Amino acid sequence: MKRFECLQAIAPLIKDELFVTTAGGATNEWNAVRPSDGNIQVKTLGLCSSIGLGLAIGLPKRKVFVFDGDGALWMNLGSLATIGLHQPKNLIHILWDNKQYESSGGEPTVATAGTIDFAGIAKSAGIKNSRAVGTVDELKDAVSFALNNDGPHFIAANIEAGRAEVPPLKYDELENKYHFIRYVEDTEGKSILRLPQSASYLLK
């Protein structure tokens, strides 16, 4: 299956959800499926999962979404392990499993395109709801279960190669964190940033 055509299909499940998007495709892909100032990129390889889990650690009310690639929780395994430690019910983990490093010119990362069972790692690691998908309908079921109960939730796309051709974003991630750090404010009643006191007097 191809991840525009899941993330396509999963669309209309989503209401008000956060997305943490990891660096390569699932970016720019979501965001021309779902453009939104509640969706952020990640551009270090390997954080979005420990992003993820502390915006659903500080926002327990809000369901966060998580889409991973191989390459990039190979390099922080261990979140899952952080993620099972601290149980958090809002939190779900998607990953786009295509056996490359795909945003650096699609070399195989080898050590995850063998027999390593990512959801078997991390029911291991203790998020119950661990489940691999190999179909859009498979996917859908996991979602739409995913945002009915309480997780945490770790699903394992298995995916074809390649991206689609979708518009690339309007902002970069410096830009695109503080569209998404007012989104939150707005959306969830708080106050995150605030201007240095020499900046306030400037707006009067």
Contents of the next structure:
Amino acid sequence: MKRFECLQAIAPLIKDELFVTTAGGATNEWNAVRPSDGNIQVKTLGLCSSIGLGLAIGLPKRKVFVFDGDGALWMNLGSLATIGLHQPKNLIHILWDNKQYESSGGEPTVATAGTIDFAGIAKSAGIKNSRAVGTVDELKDAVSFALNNDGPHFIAANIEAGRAEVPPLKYDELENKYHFIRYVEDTEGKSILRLPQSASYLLK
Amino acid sequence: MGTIAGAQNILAGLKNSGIDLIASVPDINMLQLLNLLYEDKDIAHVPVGREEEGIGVCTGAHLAGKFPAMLMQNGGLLNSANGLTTTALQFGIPVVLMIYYAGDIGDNAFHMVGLVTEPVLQGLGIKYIVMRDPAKVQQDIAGAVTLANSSKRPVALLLTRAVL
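Can you now output the form predicted together with its partner chain? The one shown was the form predicted alone.
Next comes the full complex, this chain leading.
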């Protein structure tokens, strides 16, 4: 299965969940399929799972999706142990495993040889709801389950390599951040960007 | 190991400044502070396995509306340099870096890490205070939090044994 058809299949299941998406094709494709200020891009390879964990801990009543890649997860495999330790009930971590560094030109990753079992590693790290999926229907079932049951959840999706033809991102990282924070402020009813009052207003 | 009084002083400074989430990787010199954090009910404590993970956790926490800090040794600052650059600095994330200054003058371990710590912070463009005076701990923490929030950048506090 291709990543793009997977994204199209799960988009109808999504309401106001937040998405942290790894550097690479998953970000562009997801923003084409489901444009939203609730999507935040990631620029540091591997850090999406850790950012997602911090977001999930900070907003325990909000579902948080992480879109990871096999090269990215290899770089921060320890994050699975940390997620297993903290057990965020609202975290849904999806690995798009295309068995290559797609954004770097297709070099092999740890997954290319076919010996690694990411879902098994996640389960052993304490992420009980962990499974591998190989068809679009299995993926939809796994996402539906994750949306309706406490996590943390880990879903390793075995996909074909290749990117869909989609437009470039609308926002750079800074504009993306501001839109994302304002979206969280509006939907959570809280103030995050607390700008200080200018000193002149404090004069008596 | 640090002293209980030093740890209490730092924790009070963090709370008074509004810090409500701390990611950490331990160091022996911050043992008392970490012991307090494990017991504390007001600050969410998120132990991580490697410091760059902590920068990610603090970034996510900020996006969720928390005031985060990262507690680590200066070796961990080196581990987290890419996350600091391409996430915290590039996205403009306020996070207070509470860094034990191993290899500082008077310390007997990790002299190479101590040697490069301040040049690395300068190279990253991260402003910092070397904390040597216990009487100024509260003021230093409050200043770092204010600048982190107003500049939307990481700000570092280098903790020496004198304040721990």
